[in-house]
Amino acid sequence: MDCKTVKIGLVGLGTVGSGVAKIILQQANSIAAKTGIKLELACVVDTDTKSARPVELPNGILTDNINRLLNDKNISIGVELVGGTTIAKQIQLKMLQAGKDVVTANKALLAEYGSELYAAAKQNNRCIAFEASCAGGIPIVSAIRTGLAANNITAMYGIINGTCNYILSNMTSKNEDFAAALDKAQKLGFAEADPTLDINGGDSAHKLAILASIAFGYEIALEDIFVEGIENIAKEDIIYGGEMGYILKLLAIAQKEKDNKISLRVHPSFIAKDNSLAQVSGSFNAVSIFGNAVGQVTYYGRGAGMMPTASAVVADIIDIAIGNSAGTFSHLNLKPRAEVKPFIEESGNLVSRFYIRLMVKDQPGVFAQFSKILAQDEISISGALQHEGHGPNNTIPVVITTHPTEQSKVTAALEDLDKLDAICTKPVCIRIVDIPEDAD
């Protein structure tokens, strides 16, 4: 087969950048045999040109001078894997102005400046491909944009941060501490350079903003998303939740509510142990999407790390080289922000079930006191758990689960509970999410 050679310029030789270089250098021939496109890594830019990397580059292609990439007219695709929202933005804009299509894994940048970058790409008659920005190696962006294009999407439930899923899985099944599990996730290359964004839910929110915008056709901003991370999760809640039939996951949820508004949220969620998403562990990600025609589809795979993310980056490079991306990108029409706000549900109005843990004094009448507060706020108890025993200072944990209730009512009840003398520490509250599951 006659092959067309496509030259690639890569900026950022970190974990994912090294994986991309590896795939291009080691698999160019097999990719050419399948696609008729011969990928050539023509230039790699990084501020650090000295440190050892897990990939050996051909002589002379590594530089700290980005102009070598920008000025090389033979490079048609620029890959930005620098991360962050400042320098990376300038790099993408310069690559577009220099006539290069852009491939990126930078979810933070697209979630914050996507509209501006997409407009710049359209102005320059170029495209931006961003499969690697969400759920690592899972081709979820392409699934939503093309595979599910016929559907009116009604809900999306995703485990889309590999670091958090790894931490929660290790706390659940290996009884590991939060800090030890996070440390391992960093060593394995799942976590962001600053893992704060992983554990505070920010990274999942970036990905949800991107996925929900293409699923619903709106320009979604981070401020539209209610976000809570896993940084305050205690091992005992994982254990008590487990005793009540639940497993804890950090879920990203986009859901059409009854009045056609969309609720967008990222928070720790107890889900039923027999739900398919409960089986997703370690750095794996999964996204369950509900479409009016297709029903439920669930995509599952490795959501973080060098090679899974590099797989998605190279898929985008190939898609651009083949000529598919230009068409898909030109049809990325998102309703502007001004029209979006009325369709976003306020988080206080959200209806959910809740897990509430109270550390109470082990004395008469305490149960009656807190159940009175819940009753006053019209919160109905669905389950309760109390072990015999003596906690610190004669306190014991009492766990209750609620029937569906509005978030605002629970917030008010938690404030009142906190004021009771018999309740010794701030109540813990975690949402229970009943994910529907299609069945025949």
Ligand code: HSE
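Could I have the structure of this protein in the form predicted alone, to go alongside the form predicted in complex with L-homoserine (HSE) above?
What follows is just the one chain, with no partners and no other molecules.
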């Protein structure tokens, strides 16, 4: 079979870029045998052309001059793996203007400037493919855009940050505190030297913005997403939650109501131990999606790392080379931001159950005091947990769970509880998320 050769230009030879180069150089013949497309790495651009890399490039293709890529008319696909939202944005725009289709893993850039970049691509009759921007090697973007296209997607629950999932898994199974689990994640390469964007929920929010936009057909802004990270999670709460039948995960949640209103949030969540997402451990990711026709489908796999992410990048390159991406991208129609804003639900209106831990003085009448405050804010207690024994300063932990109630009411109650003399530390509040399970 005659093969069509497609030349690739790669910008960014870091961890993922090296993985992409490795796959193209080592698997080109295998890919050609399956697809009839021979991928050729024609140009690699990086500011560092001296450091050793885990891949050996052909002589003459590594350069620090991006114009070599932009001016080469034979290069039809440009891959941006620089990261960030400034230089990377300019690189993508220049690639599109130079007539290149673009592949990217840059979730932050797409979350903040996706609409602008998509418009630029269409103006230049090009496409942008971004499978690797969300959940690493899991083909979640193509699943939503094509595999589930017949469905009205009503909800999405995702564990989409491997760093946070690794930390919470270790805190759960190995009784590590947050600092120890984070340190181990960094030593194993699951967490960056500066893990802020992971542990504060920002990385998950970027991915949720992309996934929710294609799932619901809305232009989503980061400001639409309520975000809370895991940096303040204590192992005591994981233990107490476990005794009550829950596992703690950082969830990215998107829900669509019958009136087309959507809620978008990232936060630590207690979920039932027997829920399928509760079984996702370590650095793995999973996304559970509910559609009106298909019911529940769950996608699971490695959400980060050199080769899983590189796998998704090369899959996008192949999809463009075959000709599929151009058609899919041309039909990416998102309701404009001005029309979407009224459909974004305010976080205070979101209804959930809650886990609340109070460190209270061991004295009579304390339970009655905080129960009265909860009742005043129309919050109903569904369960309670109290151990014998004392903590610091003659305090005891009291854990309560609530029936479903609005976030705004819980926020008000927490402020009132914090003022009680009988409560010695700031109350801890974690949401309980009841994820439905699709079963026969």
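Numbering follows the first chain given and starts at 1. Just so it is clear, the structure is predicted and the values come from calculations on it, not from any experiment. Throughout, rigid core stands for the largest set of C-alpha atoms superposing within 1.5 Å between the two forms.
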Threshold 2 Å Cα movement between these two forms for residue 257, core superposed: yes
